[in-house]
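Here's a solo chain for you in structure tokens, the form predicted on its own.
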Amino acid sequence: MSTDTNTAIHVAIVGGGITGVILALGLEKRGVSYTLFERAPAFTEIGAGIGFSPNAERALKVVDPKVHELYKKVTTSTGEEEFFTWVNGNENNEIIASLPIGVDAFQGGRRSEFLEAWSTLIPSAKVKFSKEIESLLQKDDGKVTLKFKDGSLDEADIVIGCDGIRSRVRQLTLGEANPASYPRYSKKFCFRALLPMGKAREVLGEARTLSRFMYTGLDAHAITYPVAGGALLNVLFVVTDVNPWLLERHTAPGTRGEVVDLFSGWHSSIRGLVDLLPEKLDKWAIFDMYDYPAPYYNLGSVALAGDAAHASGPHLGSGAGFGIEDGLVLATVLKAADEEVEARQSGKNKTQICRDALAAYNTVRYDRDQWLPGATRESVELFHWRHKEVGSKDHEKFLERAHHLFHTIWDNDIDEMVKTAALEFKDVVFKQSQPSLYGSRISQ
């Protein structure tokens, strides 16, 4: 049991990604102690461009009104309404559905950009690079053992793994012989770049880069929308495979002329924008954790979020949105923990305490999680042509699914999940027993 030598809880942010810099700045904002660790040498992100959805930007503010700040700052207003746009790409460029999202409410920009500028409100002091987690062990005390590949050890009362879909802790948690520890290829690709902003217009006019546009096709989209304040255009060519991936990897070397051949038959707006691809370019593999989802998302004193807990592809853009979400769940559980730490009005130890807000962060995500990396897998199938309710000509079933998806998605309550959780926390505290998973130990 633990030994309560002091007070304040500690956490242990095991990964340096979108979902855990806004763990830690939730935290932060929070007066709650921890230590990021991320094992790259700096604050970096793989990847061309991302979006955030509604839902996500209204999670911001509530993290911090600081990093909403800065997320604007990143951003380029339009100022005008914005629609997600679906164009026949595979017959005739034309128009087949529109979503309204609102003004300015679906933004993106460069992974690294938005990186950069929230790392700048964490202390340096808080974080340590070059640390790439081995093992945990959780101790009899109820303190949490984290041995690094080089040799180093740290201790926290709880670990968060945000270290992304290739997740050692989650493999640490579930069981490394457990499938349900490793994502499964979806059968999708992609190819995706920055293009200039100028020759992308002379391909599909300025009116279809001001916004974001979905080409469908059979087996095959592209997905359209500007970042850099207006001067590249973010592309994202995704592709139906038949094979399996073989490769450890999840991207491999790929080129220009194999996206030209995989979309030869397409409408010729498509093809130019293919033309403009650089020669060399890398194809990402799309994993998810759909086929083996997580039973639990706490153990004992250690819980997955963001891709370590729910990886879904790309093609509802709310995978960030949603280690969002997670992010702030746990910075209001974790304070309200530290609080009941120093008030002890459950008569609960610090160990019993820190494992009642994972719990309760546990009940509060994980249906809607889990609901993601199959609802993405729908939606892509529907871009497709290969949806079985909706097929390639309905287009008001079409619009009548996308609507569902994306709203589902977008209408969340985030003022209302964070009183949930708040209260969830305190149910789970002033129980007499103790939450299940409350194993002592996992995996080394």
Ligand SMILES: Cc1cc2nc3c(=O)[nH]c(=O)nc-3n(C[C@H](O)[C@H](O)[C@H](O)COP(=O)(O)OP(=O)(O)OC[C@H]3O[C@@H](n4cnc5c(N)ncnc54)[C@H](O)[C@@H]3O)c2cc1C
Second form
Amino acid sequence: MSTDTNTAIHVAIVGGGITGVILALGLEKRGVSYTLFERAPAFTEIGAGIGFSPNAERALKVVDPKVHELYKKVTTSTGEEEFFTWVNGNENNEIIASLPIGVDAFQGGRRSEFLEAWSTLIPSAKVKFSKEIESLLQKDDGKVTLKFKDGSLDEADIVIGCDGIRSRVRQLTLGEANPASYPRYSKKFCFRALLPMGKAREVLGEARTLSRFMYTGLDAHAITYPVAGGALLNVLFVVTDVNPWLLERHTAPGTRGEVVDLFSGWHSSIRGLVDLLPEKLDKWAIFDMYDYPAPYYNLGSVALAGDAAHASGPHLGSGAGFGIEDGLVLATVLKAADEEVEARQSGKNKTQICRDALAAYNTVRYDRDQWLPGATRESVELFHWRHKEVGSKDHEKFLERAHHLFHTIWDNDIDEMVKTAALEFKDVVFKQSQPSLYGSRISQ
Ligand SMILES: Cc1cc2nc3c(=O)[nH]c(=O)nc-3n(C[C@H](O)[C@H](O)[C@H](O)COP(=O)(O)OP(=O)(O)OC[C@H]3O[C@@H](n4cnc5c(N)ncnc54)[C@H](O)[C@@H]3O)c2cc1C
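Following the display of the form predicted on its own, present the structure of the form predicted in complex with the ligand.
Let us now look at the entire complex, which starts with that chain.
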């Protein structure tokens, strides 16, 4: 591929999780040249469930209507109003609060099914598997050289790090000595599993398996929702930890016995659900970037997106949704940059235009993204009955706070966000040319 200063821009996407794949699809739809580099030998995601919030669903439509169609194929339409329903799982199994989401909204599916479906829209020539990024060189001519662990090199005008919570691109962008380059333990861990629906129904009753329920309690909660066309129930048990997480890996082998002990004082419904777990299952430490947030997402011709930029816990069900919003904004500004490279109305060179696009992306996304890790930490305090203003018994206040947190996420005006991104790019690119802050540097 060519990265000559006079030709169209070429984007390297590092990481083929949900954020990287959605960015690739956004660029594909808009005719912007790209290559996606993924460490794994194929698009791989664990089978666990994931749900897409209403804002994320609206963003998928704008990325490409075909992406949204595939999303709908994976999920099961109920044609009915969906709710988030919270239950007192600790004491009496009674509903304490309910929040309407919208008709057919926040549908769940298996991650692997979404990625498998979406990746069919990416031409295979634009994906390189088994490519683990090791270092980046931003050169004086504006291009970026990518060096991979297997010793191979590639080149692009722009690199977007979509390489997840333990992002190498973040380390290279913020510096290896910067604490913001590494996520921290949020003092919560979880167990997740997919249970056969028939067995789950025997325990919970049919009504509790048709949509999304959250069982709250002291220092723990559980979430359940149907996936695989209603054949399986996705379950997630989240527990507050008083200990540090000492392992390098974010997962550790766990057992059903551990979960039995942790939920032994809970209502029989939850204990029944725990009994359905497999004998051996992974324990997942929940890390996030709340303690040391990334101070910015862009450095010269490199930027961060998705969990690489703003990893947060899973408690508001929105990490992937924010990655999708990032991907849409990036696709918007990179398309505008591509057109400006052709038109040259600003009088700037290709490198300046590319960097302006990433600066515009940073401006549009930073504040909203950075709100998420803190809001997620607040939500888990709420669900674990430790919220300072709400506690365990005030259900009205519980709903008020939950409404605020979820609606801040769900109500994002996606069309307005896209318009703002395009305007922000214009604003930056037509400003007087500034000398580049970023000379040649190598990151090892
Ligand atoms: C239990 C749980 C439940 C969740 N539920 C929801 C939910 O319901 N809804 C929601 O919106 N979010 C949810 N989330 C959050 C969501 O899973 C993440 O925010 C999302 O998957 C992040 O996607 P990503 O593409 O940014 O990163 P990742 O999914 O981590 O993808 C990163 C990709 O980069 C690759 N990679 C890593 N390093 C390199 C490298 N050096 N070189 C090349 N490639 C590399 C990886 O192999 C991977 O494919 C949940 C999270 C958890 C833990």
